[in-house]
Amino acid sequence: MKQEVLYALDTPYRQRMEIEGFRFGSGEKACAIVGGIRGNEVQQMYVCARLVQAFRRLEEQKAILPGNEILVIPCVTRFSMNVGQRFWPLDNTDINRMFPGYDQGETTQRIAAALFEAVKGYRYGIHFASFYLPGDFVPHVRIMNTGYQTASLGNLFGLPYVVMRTPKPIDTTTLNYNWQIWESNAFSLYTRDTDRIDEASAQQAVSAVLRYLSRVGVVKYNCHSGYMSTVINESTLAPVLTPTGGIFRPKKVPGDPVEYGEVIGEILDPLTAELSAPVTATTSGVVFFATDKPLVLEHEVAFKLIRRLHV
């Protein structure tokens, strides 16, 4: 294993900021990993600390293959991970919109810029990515629909789903899409939690990136098949919309199946306590996301389902 700085930005406030890698086996540019590139992603940053732990392990165990390089990379924004804000603290940008970034710009744009440069050429990039909207998600994999894209490759993980997303104007400065731009096999990764750490998640994460790393050639591990994973279009998520705004208490988690017309959640009123709407199943299926904000406005996102196709 070897620990090395990727890119270092003198800051107004503190220590200096550094973004580290950890490089493992050599050869070939086989697979780059990239954890927590917002302030709040914390399981994001573990998942890749775990993965850290592994790699070391499998090197020392001469486990993985000759002529292949992994570099893991748990945390891109020390900086605002250490002041608790999701975005760039200066300016409030989203590093994660910069892509592939420019090294005279603003400094979000050379953060982006510094991490792009050390990433790409490899054959496959894995991102463990958080979602714009709070809350919790089946595990599963995402792939943008580039033209580039190798979508049976997301099988490989042994994940529930892969989700295929048509990219909008916005995706075109992610991470993601610019991987695959530059020619590498680029998978965004959720799991169920951002903030907080999920014990169960984290591990399942941490052996679909083994599973799949080992199905591809690069290491040596022995792990059970996981899921046969469920390809599905993000576009046909059925969201559910909250009918009033108040307390949000939901009754179904990711991975519940659900009926339609079915109560999966509640809006209470803040001063009282008591009903103030039912939130419904739209369609039947499978709850995939389910937000975690604990106060909700009038049409804010409560879930996304996945419908079910045959009775």
Second form
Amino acid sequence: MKQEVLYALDTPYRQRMEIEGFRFGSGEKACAIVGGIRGNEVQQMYVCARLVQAFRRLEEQKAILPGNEILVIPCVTRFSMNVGQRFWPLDNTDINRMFPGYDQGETTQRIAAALFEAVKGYRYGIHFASFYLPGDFVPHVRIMNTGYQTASLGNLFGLPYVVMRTPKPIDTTTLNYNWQIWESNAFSLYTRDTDRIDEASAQQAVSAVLRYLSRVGVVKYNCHSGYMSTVINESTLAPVLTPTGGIFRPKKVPGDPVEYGEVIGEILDPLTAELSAPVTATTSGVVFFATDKPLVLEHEVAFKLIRRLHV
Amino acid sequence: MIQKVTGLSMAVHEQLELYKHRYAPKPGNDTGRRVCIVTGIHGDELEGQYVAFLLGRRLKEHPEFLRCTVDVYPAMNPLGINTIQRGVPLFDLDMNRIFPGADDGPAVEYFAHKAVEDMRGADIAIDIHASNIFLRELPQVRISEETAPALVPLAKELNIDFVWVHAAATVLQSTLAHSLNAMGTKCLVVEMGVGMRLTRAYGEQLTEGILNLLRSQGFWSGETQQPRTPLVSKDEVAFLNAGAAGIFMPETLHGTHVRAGQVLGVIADPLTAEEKEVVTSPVDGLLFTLREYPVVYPGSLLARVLKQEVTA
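Moving on from the form predicted alone, please list the structure of the form predicted in complex with its partner chain.
Following is the full complex, with the preceding chain placed first.
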């Protein structure tokens, strides 16, 4: 294992911000793995830290196959994480909206450019990402439909679902999108939590990455085969919106089956605790996402459901 | 007449509401056209608040001159303005990256969708921004290349200092201006002043410009001032970014003409009491952007200079 500083930035009133990377094996650039790009992505950093441990053991056991180099970057912005802010502390810009970056540009463009320079050119790129809506997901792999993607590779992680996303304009500045444009096979992995550590889903994510790298011939790793992934298109997920504002009490969690019309949550009046409105399933299927906010506005995404394909 | 455009129930017995003020022409004066004045998409940009006030006052004083409907939306992101946040509170979202929104989307996208639908069919829209808290801008209109032929002639009527025609960026397809232009409403984006402040001179300048634009289209029959002739640039702009961390202190006045090599400011370290960088202009030109907020990191934008001045 080689631990190195990939980028350093002078900052006023604080120590230099450094992006640290961990390299394993040697040879062709096989896989780059990136954890917390945002300051609240604690789970994402933790999963990568666990991967650093795992790769170190594999390297000691000579289980990283010859000719393959792996790079792990657990935390891109400790500068944000150390002060508990999701985005760049000075101007609240999102580094995952700055790729491929610009080394002569604004601060976060420079950080993105330095990170992208470090991780581009790898055969596989894996980013542990978080969603802008707070809540819990079924663990899944997300792949952008850029025209460069290979959906079948997503199955090799052995996670329950592979979600294909047709990029919107705002996606064109993400790490995942730019990795693909620069001809890496890019995957975003979503685990159950973001700003808290969930051991079970962290372990599932570590196993998924090792399983994947074993299947594509980068490491030797014996594990169970995981799930036969179901590939779904993100646009087919059925949103369930809150019918009014108030206290939200979910009755289902990700992975639960639901029936059309079933009450899967409820909105309570925040001052009397009386039922304001039920939240009902808009289709039969499986809960893919559930918000974990106790207070909700009207028209918020309470759940996203995977439509049942057959009865 | 003040009209509610849309509303959403918030968590604890409050409505999130979007309002507009509709100024209608007197009977017999209506050309059937509509102009939207939009501001407050970013909650920390307040320059448009003054314009909404000044323009509304002029329209109320002289309704007899009005020949079209003017809808003024002063607070597109009411929660952001109310809580002094640039984005939309609760969602950490830049509202100007989610247009045109979606009827079946999450709350903010739904809100954006309702606003866009309310503006649908308008002939002209002016979306007023105020840079951010970091940079001070001369009054300017920013236009993407593909819409320049239709929009530059309108921009010249707005009494601004500068028209910046820039290359199209995919990510900007999520802005209100892009959505409205795609829907057939000619939308001009104004940037002026600085975040969290009102620059009264700029507000008065733009208000005269809006009335002048209305007059040029036959939508306002009152007298207006002769608009100033803006410089029009196609990306002949020099960007100056900080090379060091510290505090930036400008040494040149904003809005002035500078020469190549002229000192624009210095970056200093308060702890060591040393100058870390002397910032000079790389070109002759107009200093149209100047940093307002002193603390800088390497990369922080300090200034922009318009290199080649082309009189329209």
